[in-house]
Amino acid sequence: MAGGSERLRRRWLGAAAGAAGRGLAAWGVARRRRAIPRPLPEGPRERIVVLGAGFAGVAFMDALWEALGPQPRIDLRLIDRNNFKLFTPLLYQVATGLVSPDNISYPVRRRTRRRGARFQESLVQGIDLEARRVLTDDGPVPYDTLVVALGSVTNFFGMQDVARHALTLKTLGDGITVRNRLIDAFEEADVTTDPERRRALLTFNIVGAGATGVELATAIDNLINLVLLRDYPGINAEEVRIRLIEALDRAVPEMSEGVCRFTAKRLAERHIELRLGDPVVGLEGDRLRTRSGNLLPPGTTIWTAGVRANPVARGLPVEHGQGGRVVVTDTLQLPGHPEVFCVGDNALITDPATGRPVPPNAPAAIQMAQATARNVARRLRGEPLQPFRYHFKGELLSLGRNHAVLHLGGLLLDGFPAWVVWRAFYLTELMGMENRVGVMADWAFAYLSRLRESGRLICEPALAEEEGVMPTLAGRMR
């Protein structure tokens, strides 16, 4: 029987990868049979200056290469602190030893080179919005247009004392260095003494059960039961514990009611504890404290509870809203500067099918973007400019080995299906024929022989220190 359902677990991994291949195809056949795009009219030479190379920064290049092609009026140039493009939707399996870093980065000069684009490396410091000119560590950047696609940073609502405290989940230094803490913390528990310490050291808080926080809790359970519980025989099960917790009232709000349904499930049959409705307030000792005065068992917390706009975007002299996002207009530009577009997390702007303001995640900010670039040909065109519709695509989320819950229109599926759609769909999604190989390849391995060598996972904790950037990335050497 089990050898059956190992079969058809391959069988169904074989029609996903068949089935990604061939959407492959039929992409690189649409693009190439793509219309070519009209000449610009005459004109001055345009600057356009995008800040941020994730998602939305990346998106709207390749959007712009789409509406205008190659266009002697445009000097367009991308600007970021890192020379590569960083798949974050898979950063959790950095940290839990599924792929390698170098999988979910990309060298960003190849791209931007292929779309006639050049790339600068550098720290973006402000915005003269008066001046027209990005202020950067290596001087100011004059612009006509500009596209502000910084993205976010962690939010500890201005709770210092936990953010000195928590490790945090947004960059490929995070990854290594959250692997690097489920190691050592074995590696300790393994030889002390003391059970106190013990307890401390097998106990995981992952602050925040939105969609990071959930498939982060799954892929540590994934390997401390499938890994290191066989690398370190003198601990036990029922010895680990792992925590949720969530200030909202139940499991991955953003998502629908289905989703939330089938996630609170598969948590309770991992024995993942699920706090609800009780958000961390701040830190006594070395114990997290709640908002109903509990003060929580110490352990590693890892902190995935919210997100805020990039400073430089909070540091824009206009009205700012939840999370220090911009308000835009409905073309998703600056009130009073409409040379400066903002999009993804930079940007707040109201779904008027929802009434709500549009979710600040990867899939939103890649509309945004593409909107923004076709808007900013029209506006060197001299057409007018078309309002922001966001569309809502569907939902995935991965649950851990073999499990994840897809929701798509009225189809809400879970278990083994979903988990073969989700990999095939972000196996599509990452950026250059390479990660994608590696990924599958790092995927493969770990699902065939269930191998994960704990000790490879080491990293040197300098490498994760220098301001969660690793100095010999994938990036930096291709």
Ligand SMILES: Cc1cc2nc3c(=O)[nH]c(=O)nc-3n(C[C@H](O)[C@H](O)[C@H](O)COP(=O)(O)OP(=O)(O)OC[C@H]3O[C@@H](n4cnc5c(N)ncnc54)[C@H](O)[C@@H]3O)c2cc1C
Given for the second form:
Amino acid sequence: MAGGSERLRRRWLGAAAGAAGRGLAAWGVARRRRAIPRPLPEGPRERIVVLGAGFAGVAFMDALWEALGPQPRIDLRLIDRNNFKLFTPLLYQVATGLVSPDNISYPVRRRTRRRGARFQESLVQGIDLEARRVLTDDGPVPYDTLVVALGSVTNFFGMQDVARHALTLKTLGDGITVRNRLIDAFEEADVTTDPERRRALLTFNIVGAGATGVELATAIDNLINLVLLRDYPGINAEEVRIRLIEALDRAVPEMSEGVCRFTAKRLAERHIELRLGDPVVGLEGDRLRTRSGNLLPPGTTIWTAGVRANPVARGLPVEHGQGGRVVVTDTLQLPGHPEVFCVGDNALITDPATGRPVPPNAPAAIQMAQATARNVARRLRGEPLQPFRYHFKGELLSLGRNHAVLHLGGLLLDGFPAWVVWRAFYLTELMGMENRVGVMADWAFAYLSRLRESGRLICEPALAEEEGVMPTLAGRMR
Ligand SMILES: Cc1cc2nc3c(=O)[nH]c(=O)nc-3n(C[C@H](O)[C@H](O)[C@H](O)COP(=O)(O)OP(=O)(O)OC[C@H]3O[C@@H](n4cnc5c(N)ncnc54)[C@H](O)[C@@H]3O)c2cc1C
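Now show me the form predicted together with this ligand, since the one above was the form predicted alone.
So here's everything in the complex, that chain up top.
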């Protein structure tokens, strides 16, 4: 009986996801119809190696398939340290218990199999440009064409104390750790008899009020106000403090004026304290020190203040720009090494339309990867390459339950309509129907019951190791 209703639920969710997808397709989000690829001229088999199975790496593989079709002349290999692609835009929802970690992770082998490519799970340690081989923990991998799409890492701006003690939000593990710490803080605050300790436990300092910091802060606010304060009746809303600290003079400085305005208004409505124009210079115990000399009250620090290029890309003997990103040609190649392309967060290229660097975000990574795939196909055909052009697609920012802000062309929309667009858009951007249905189900449960029950789970890897079981199976409900 239970199995039957589960099947019915899944079928209903599948149908609903399909309808949402079709609706958005009609809206213009549908994939382009694939033209029949022209055959490649005869020649030796080309070994194309792609480093990183993130937004850029996977988009490259898909676009190369579109450009060439099933191709005996190429040997395509995708290398990543993880065998899944992480959908980072929803990572803050893992950190706040809204979605399950599985639902934002897509098994890459499923896609490589369909694209006639090979996946290799290895840690990339370096690139030998002269010998044309990639150095990995599983041995060297030779290439004829290389695509470097290793993304970025958290930038602590040289502050070792911050790197050691602050929480970050970059990997799936980070998302789970933040969720554990938020719930653990409430558990401990509920029983401690020390008022200072209790105040510190209920204070959350998020450093970096860019899009990630703002989305995380508003989601933490929702988690606390809609769920935790009800679960912990001994804790009052007035005791909890969420603070966003930004070095520049406005929230979401990477976004347009209108989006910044709506964001500041929403943060004020939610009593999220916004400290602007005073960069953090260190972390002393659990207290942040700012450039003006302020020592902020103690709390949990979550660092979302910026990224820099992946260490492997930073280690390449070429010119590097802001954040160690590799300065590439207008065709996204390494100067002096036309067989190496660098795309996504680890590449630096100026957008001629604005005179500013192309931003390190998912649409830019995907566009660079697609342009590179078309250029790799041209190279194999002996045709001239075309320069990369970045197309700005608009801005979308979630501001908590029922609130978002959307900036598209001349349209600036906030509140519930923007939130609906936000959810529909990210649902279609997720890879794989199973993940879409999973996220839809998570959202539906969270919307109706305030939080998925498993969002309250604390997963304890240390305990798991002691007991000799898989960490993911060792979570326990509290
Ligand atoms: C929390 C968060 C939220 C975000 N939200 C948004 C958003 O809402 N919208 C948006 O546009 N952008 C967002 N971004 C930015 C977006 O995720 C990046 O711009 C995008 O992922 C860049 O794509 P990429 O392919 O260059 O790198 P990634 O997608 O990061 O892929 C890099 C891949 O390389 C692999 N890798 C790294 N080092 C090694 C190594 N040494 N060996 C083997 N494999 C390695 C990684 O495992 C990863 O799979 C967000 C980022 C974060 C962290």
